[in-house]
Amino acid sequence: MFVNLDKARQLIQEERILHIAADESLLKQLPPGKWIAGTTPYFITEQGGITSKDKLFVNEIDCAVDFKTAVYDRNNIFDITKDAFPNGLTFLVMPFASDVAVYYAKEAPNADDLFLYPIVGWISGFDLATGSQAKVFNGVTGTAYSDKAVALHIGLPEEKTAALGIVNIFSADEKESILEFTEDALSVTKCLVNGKEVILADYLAENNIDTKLPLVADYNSVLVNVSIKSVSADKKTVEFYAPVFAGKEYRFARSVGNYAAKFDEHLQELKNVKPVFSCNCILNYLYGELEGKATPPFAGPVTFGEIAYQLLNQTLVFAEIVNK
């Protein structure tokens, strides 16, 4: 639910149990309670994208049973699956660009038990027009964090569990380039096309690539996708969302053609799915063209990168409690 200032804070001195996404000027205002948050000025509402600084994004987790909040830096993020509950949920929320969750986006898919529980989230993000910081609260202690994580871990009742999903309009275009980095970064000046050392941004203008596709990799018999912040002509840098690793390859993806088409289409199968949680990339909001446009039944808030079980760009993620 998309609410004012006045509304969170009732609820949260109600002790209800919430994930909450806002712009930071909103989250320094709230009380200590049972709560996570992540700040962002970009959200899918149920009346469509807005950018909004005066509104807060609260799901309101009403199913749990037992709650408990946690903190992790890049040493200890893998002690998640040891906090969570056998039976349970746990939101993880990740500033960009954090080191946490640099860590978090390389080792995740190495992690044999972490796709054992449950873990779905974002990455927090800023006003891109303005720049900031991005930043994570733990609503319990009030605390805001720049450089750790915050989960959420939930409780569920025994014949309930939960579920994951992904909405992935992309796919690795195999006979584009094989690209391969030569460090783990967020920025880079150069990198290998089929073996030979070029400057990325050049490669990107010469070659007319759309920076609308992300590029793909495979993560462990995952596909990941990693999408494309900003290139500077000037700099000869390009910026990722997430970072890119050496000893990966990575390939364009496939066109999707109209992107806000396609992406409508993989919605249209997910009419009945019920929510308790869904976050969207902010690159699907631009160029799927979702300002003003509302993604029934997903609403919440539009993200840097999204987490079901690993760290994903370019994707909308959900997480529903169902029925054993």
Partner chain sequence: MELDAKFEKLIKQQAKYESKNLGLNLLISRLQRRYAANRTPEEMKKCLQEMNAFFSKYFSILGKDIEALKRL
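Show the other one: the form predicted together with the partner chain, since we just had the form predicted alone.
Single chain only below; no partners, no other molecules.
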């Protein structure tokens, strides 16, 4: 729900368990309670996409039978699976460009037991027009962090379980070349294109590749995007928002004309989902001009990265609670 500050305070004072997304100026005014939060001024509400520093997006986690919050840095982030309830769901929020977020992005797919504990969440951000620092908040202590991750672990009733899902409007363009990387990396100079080594920055320029389109890899039928953050023609480096991995084949995505229509197409079969949480990517919001456009049944923060077990890019992520 998209609420004003008074309503958010009321929910906290009623001791509800909450996940909150809002501008930092609002989060700083919230009383301590059973909540965690991350910063963003961008949202996709039931009424459509909006940039707002006056309202907060609140998910009430009323399915929880127990809860705890935890704060992590890069040294202990993978304790997250040890801290999770045996039958539960973990909400994880990490500040954009923080050490812990970068480390998690690269190492999560290799972490033991990761898929035994549903972890959903996002990378917090800031207003791109004014610039500032992404933060996360542990509402139990009222502490804000720009260099740590915060998690809300919830326990679920015995007869329920959490299920995560994603909506990726992109697909690999089969006409595009196959790109492979020799190591797991967030920044690369060289890669293999159809088996031949090239300097990726040069390859992108020479082939007029639209860098708004992500690279797409197939994870056993799940298409996972890697978005390009920047290309340096001088340094010959290409930086990504999520890592590329050795041993995976990537192709550039097909161009998407109308993002809202494409989401609508993908969401048809998910109309009956009742998400407890969802979020969508800032790149979809910006490139797809989603301001004023809704993506029912999903509403939530617009984020600088999405988490469904591992870090994802240019993807809508959701969690629902289902019967066992």
